[in-house]
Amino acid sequence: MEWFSFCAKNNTMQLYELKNIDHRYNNRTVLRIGQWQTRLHSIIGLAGPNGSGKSTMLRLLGFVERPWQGSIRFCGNTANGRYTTLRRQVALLPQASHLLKRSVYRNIAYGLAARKDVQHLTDRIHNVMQWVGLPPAAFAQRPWFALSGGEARRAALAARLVLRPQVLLLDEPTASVDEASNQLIKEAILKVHHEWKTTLVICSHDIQWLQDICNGVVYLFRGRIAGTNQPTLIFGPWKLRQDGRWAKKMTENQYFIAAAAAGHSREAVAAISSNNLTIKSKINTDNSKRCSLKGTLTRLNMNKATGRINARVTVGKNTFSVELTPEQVCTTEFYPGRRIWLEYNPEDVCWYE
């Protein structure tokens, strides 16, 4: 494709642009984006809990679905018109590995031969098979039945390697596997990143190993994004205070303080970013803008996209995500089980129903 060939000469050029997206099943929204785009040869991390939206997402940069309304741009390109020879740029791994009822090889094989793509066929197949980890002396003829959980999923993984796409797409790639399993998909994904200059968008819960790869995360709340940086989630009920602002209990005598939002319910749910949160070795008392939380640092960890620290910060049963400067971590001596307090603005909480 020329003007494919034109992006990928120029890596300034955004690969994907999302603009006023409203994706819904049913008639229920369950994708809602206003703008979104990401540059090529990235990779990019999309984290949340269960039902934000992230698999609706994959499938929608996948060209599996069209979006209900809002537009979707490919290398400046729209991509009306254009899904079905865009899916051949695209390869996605969906959650469930979904092996054909064969061996490893003609796993693998399948989706080159359905293309008639066939030159070379097993010395690529082999190479993507050495890759993820599967010996094709042992694996390649092995039946689909006898796969472990770990090696199913690189199987899997392989028969999206081997079509060589510009973009790759994981749905929780990791998800039920073993550490060795972990590891090698890992190599791998990086692997042909590196070589192949493979744009990555992986879909994980597991929020360190996303920041120890990706560029950059995206984290999504029922179906919105909401932020680059780590959202806390505060789940209701909510009670309102004389003030006019809401209140959620923490601990015995500590409580979350929220400033109201127009027509929100005592059920919905506050988040608040991790660069919106502050912590300290002692109450500060000077700011009456600013609440303040006792609780106790739990784990330290370097997100390596930002060279910044994640901290999180127990409060009775709610962890709060906070990020850090490695020098503060330094000078004042924050490590793991320190009493510390943790301050925010309540004006900074936003809400979701």
Given for the second form:
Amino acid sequence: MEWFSFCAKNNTMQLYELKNIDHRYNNRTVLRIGQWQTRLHSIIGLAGPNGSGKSTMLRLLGFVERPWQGSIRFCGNTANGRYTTLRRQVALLPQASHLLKRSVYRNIAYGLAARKDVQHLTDRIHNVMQWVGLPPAAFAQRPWFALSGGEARRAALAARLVLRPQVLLLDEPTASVDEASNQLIKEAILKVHHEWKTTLVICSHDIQWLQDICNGVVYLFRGRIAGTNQPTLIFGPWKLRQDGRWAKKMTENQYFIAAAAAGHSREAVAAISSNNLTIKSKINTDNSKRCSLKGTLTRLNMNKATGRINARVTVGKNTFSVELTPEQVCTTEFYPGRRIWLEYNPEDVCWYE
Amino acid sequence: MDFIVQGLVKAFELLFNGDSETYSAISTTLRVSSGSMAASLVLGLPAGFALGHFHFPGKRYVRLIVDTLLALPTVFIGLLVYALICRKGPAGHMGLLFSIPGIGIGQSILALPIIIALSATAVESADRNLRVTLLSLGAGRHQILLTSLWEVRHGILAAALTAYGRVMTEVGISMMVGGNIKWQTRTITTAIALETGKGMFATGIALGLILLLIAFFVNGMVFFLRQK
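Starting from the form predicted on its own above, please write out the structure of the form predicted in complex with its partner chain.
What follows is the whole complex; the chain from before opens it.
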């Protein structure tokens, strides 16, 4: 606890610092992070497709697993040899919210009992049950098997909130829950963030949901950090052109062109960040270095954290994510359904094997 | 057919008339089987948890050995324990031959692989997320062990019942190590063997029915506990 008290007094201090992380299962690398850090009292989102390493990263941040190689620093101190202590300062809500075979009340009490922290137990448990929308009178004595998916998820969340953790790690907190549960979960986690200054690290497929509540979103792909701007992934097969660049057919007469990179195969995955894409109402013929694709603007979302607008542009079966300023949207009259031109530099394309 | 009916009638007579020889055999059976079950649960549950929960080199081979030991013949265990505790054996000075603790050692050896194998299977079949859940809630090592066992309590109960059934109904160990001494080491099963050998089928059937009644009573208690 001393670490965290010191950390809490220094708001500028990094909460987590990951360095040269190489995590493996059965000798296969599932997560490789050169360097990553996050500040105290922030809300960080982790986004990415299945198998990108989000859950693995959360388990490392929750000190549930130790990295195969590399170091994790928590509040400026190395985590080595302190996993049991550190585990009690953070709370991880795993993707599959496993409830113990006992009543909701006893499920929520488990973590406190494990810490031998049982003062005002009932009041604390009833309090968090209210926060997650499970009235104690109706739910406290209900057995684990008599809960719906959304109720079980909220009971599992309450079991973490009651611990009053310094860091709350949430793995797909709203997966497979209805709109009402989604809202209750969102309200409960934002409440603990505001009242207790709890740092939140949330991983989700729902980028819009993350952008709504997070200060920043980190995108992962194939076990690596792909940046803080939403990337568009373009999957193979790729065709090598005569000029040495690679092409992927988008529509009958349109190809996505990517600059060549050493050693990648026809089935490699290309990624282009949303800040490397621009949209225009007319084709730009002046800049020969840039490529253009004609598509349809399908959606405009506001990223609350950055104040920027995220536009979704569909070209054939691919959907590109583009960042715009609110002024751009107003002055150029971009609206969903409009046909527009997507521009990018092939040199900005990154490759993943 | 008559002797079966006579056996049924005799069973009630032996029980309700308070036949001291029968009650001595029942008492010996219950004492020795309960003792051996307690010993095998104390040793077998942590071992079964470790086998089901942890991953370590050679785990598959350990599992293979434990599974093989499920088929241990009782007479072979009886022979081994006899060799161990007879006057010439390494533990001969302890005077365990033809005693209840001697039978208990043999029955514990019989029950141990059953407890280990079945509790390991129960722990393995527990939700894979259980460990992560317990760690994320701040559970320590002992708490993980105890909570995991509690979570698979129905599987553990099944393991204990299976082992109890095997221990209570075995003849080989009790006969070889206990010596079937009247008032001392005679269990229900050795008494059945003796009575059948003497041609007293009705008494044998009566003792068999009493054994079934005990099994029914034990299972009834477990059934009641499972509903709790």
